[in-house]
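Quick heads-up: it's one chain on its own, the form predicted alone, in structure tokens.
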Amino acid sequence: MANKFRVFATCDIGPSLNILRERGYQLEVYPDPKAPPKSLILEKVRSGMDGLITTLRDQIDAEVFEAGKGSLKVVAQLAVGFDNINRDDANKHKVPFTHTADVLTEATAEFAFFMLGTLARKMWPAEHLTRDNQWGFWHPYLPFLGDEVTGKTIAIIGTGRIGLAMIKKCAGFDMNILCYDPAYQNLEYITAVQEVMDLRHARGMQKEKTSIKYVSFAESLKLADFVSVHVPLLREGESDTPTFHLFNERTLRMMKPTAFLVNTSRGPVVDESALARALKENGIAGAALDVYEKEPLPADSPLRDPAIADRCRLMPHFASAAKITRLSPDPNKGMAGRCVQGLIDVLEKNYGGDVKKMPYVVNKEAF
């Protein structure tokens, strides 16, 4: 029997809607690729829609839920983060959300391995100097050299599924890890990584002995050539541990100034007034940012400055945008499909109808 769903998705995830269509749902989707006015999601969750698929660009609060008072059964979300759906409105009207977790760790870790290399090693400059047809010689240490990667050490803030991957890669890298999470230390983890370090050394994949160990973030901070960034937003009021401007002037500093700064997590994690204001005066070697406090990055932000263009690596928003990770169908592998599979756990009641038991679901605790 055919489902009758009627589902409203704000901007178009790719063949995954196939899968709705073929299970009879009536799908409406926002054709243009900018995000839909709010205006619009409440016209279509008035009309009586059953789902909504939404993205990170979507505000979806009080007003969307009482709009959609009585028909509206679930918010799927295209993203791991949730920033823009008021949690306690959903849970106030009994409304599941989900996310699509895990199924863009490795791209993001990777992502931001790249960028991290793509800093160090000035891939940006120097293809402006050869582009420029400014490099008129060889020379050992001129124009500049770059800073090499292997055998350095790295500060993992936050060991989340993305932060564990990034160690991962770091570890083959050969480089010393430190691990700093506020809320919860995965020692086993860790102890394995060391135990892969330490057999390396001992069958000769590694020159020099490296190693792995949770400390404090001051310590993080102070000791680390890198630093990673893969925490949650979490502002005042929402936990003990807030991350809201955890990048700060006063934390930044903490840094040494040969350090560089990646941050792939949330863009308000980052005061990037005091970012720019460490790289302007030498305080940072350099940043590479995929997220920002407002999105997209705004024409007047300090982060544009000319002076810290060679410094400071500025991404879309894109470390999640590689093929299979955004558009697959399975949803093991892709975001898309995850999205439509936790709309449909909900919508035909999967898992006996029990939301607590859906994995994809968010606000298990209204339930």
Second form
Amino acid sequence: MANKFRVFATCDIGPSLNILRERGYQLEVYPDPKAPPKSLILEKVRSGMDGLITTLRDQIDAEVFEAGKGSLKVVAQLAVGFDNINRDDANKHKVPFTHTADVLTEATAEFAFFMLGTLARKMWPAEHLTRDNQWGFWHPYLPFLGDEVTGKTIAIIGTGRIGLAMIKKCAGFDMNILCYDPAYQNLEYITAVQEVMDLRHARGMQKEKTSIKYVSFAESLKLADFVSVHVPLLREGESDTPTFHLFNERTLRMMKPTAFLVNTSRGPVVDESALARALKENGIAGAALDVYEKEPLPADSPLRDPAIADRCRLMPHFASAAKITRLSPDPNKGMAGRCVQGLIDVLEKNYGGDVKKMPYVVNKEAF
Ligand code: NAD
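For comparison with the form predicted alone, please write out the form predicted together with nicotinamide-adenine-dinucleotide (NAD).
Below is the whole assembly, all chains and molecules, this chain first.
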């Protein structure tokens, strides 16, 4: 069957695009690795595209849906987060948009854990010692020591898909776990984790007993040695419990001065100026960030201050950047495969054409 659907991909998402070519789609791919200007997206949509493949770099709002009136049938986003897509505008124009939840859950959680370990055990300054030929002698505590992860307490902020996966990784490191989520408490999951913790202790696989429980936000910050953030970006008015600047001057002060913050969620969840200050004034022990208020991180960001470089790890929005996770054409394994399948579902009217039944569509409420 030759499909004559016209699709514009704002980015080359890899070999999975061949699935569309093989199905006869007329596919245009923006060739530059940088994001296209909004004006080009509007021009393409105006020319009668049936579908758009987008990334978090593209602002998809009323202007885009207006330009696609009568032709644009789907926006397929290569990410689980979709704060760049205006849901109300999509709903108003009755355009379904899809995302790639689940397939990046484990990759993102493991990266968050690796960032946590890198930060706590000071791997970056330690490697610098070696590379810069400053490793003059072995000494019991000089020039510095790291903090163990094993046996410590972590607060998981947001117990959705990635938060729960992070819990699993932390339980494997014999950590105590405090969970906070105002909207979704998966008690069945944490009961199962507690059973595993108890069994590991009973079988002699971990020395100390460990525990997991839901607590308030304040309590989680007060008691945790590590805080790992797994929330969506929700601005004022988008939720009763918005996450914009959830970590600010006041809440950072609620953390222990010996605690570490890890953020792999979205940049604006953390007030970066407040964080840089907290690090500089030793309000907290360290932070590892994968996401920023403005991406790429500006040259003059206070987070680049050399005075805090030893306790501030900065990654380039890289948590889901693993080969299978990003590129696999299998929709059960790869973001690209899932993104393409989401687009096909809508355009080819799979599931009897019922958008509400399509697994990767986000804004089902509009249909
Ligand atoms: P999810 O929707 O499954 O989970 C988010 C959880 O946060 C939900 O349980 C929700 O109830 C909770 N939440 C909402 N408001 C909260 C608040 N104020 N305080 C605490 N919890 C709150 O989403 P997910 O699949 O786990 O992904 C989480 C986020 O991670 C995504 O929205 C995305 O922004 C980000 N992400 C980043 C990367 C990366 O490369 N760094 C990769 C994947 C996802």
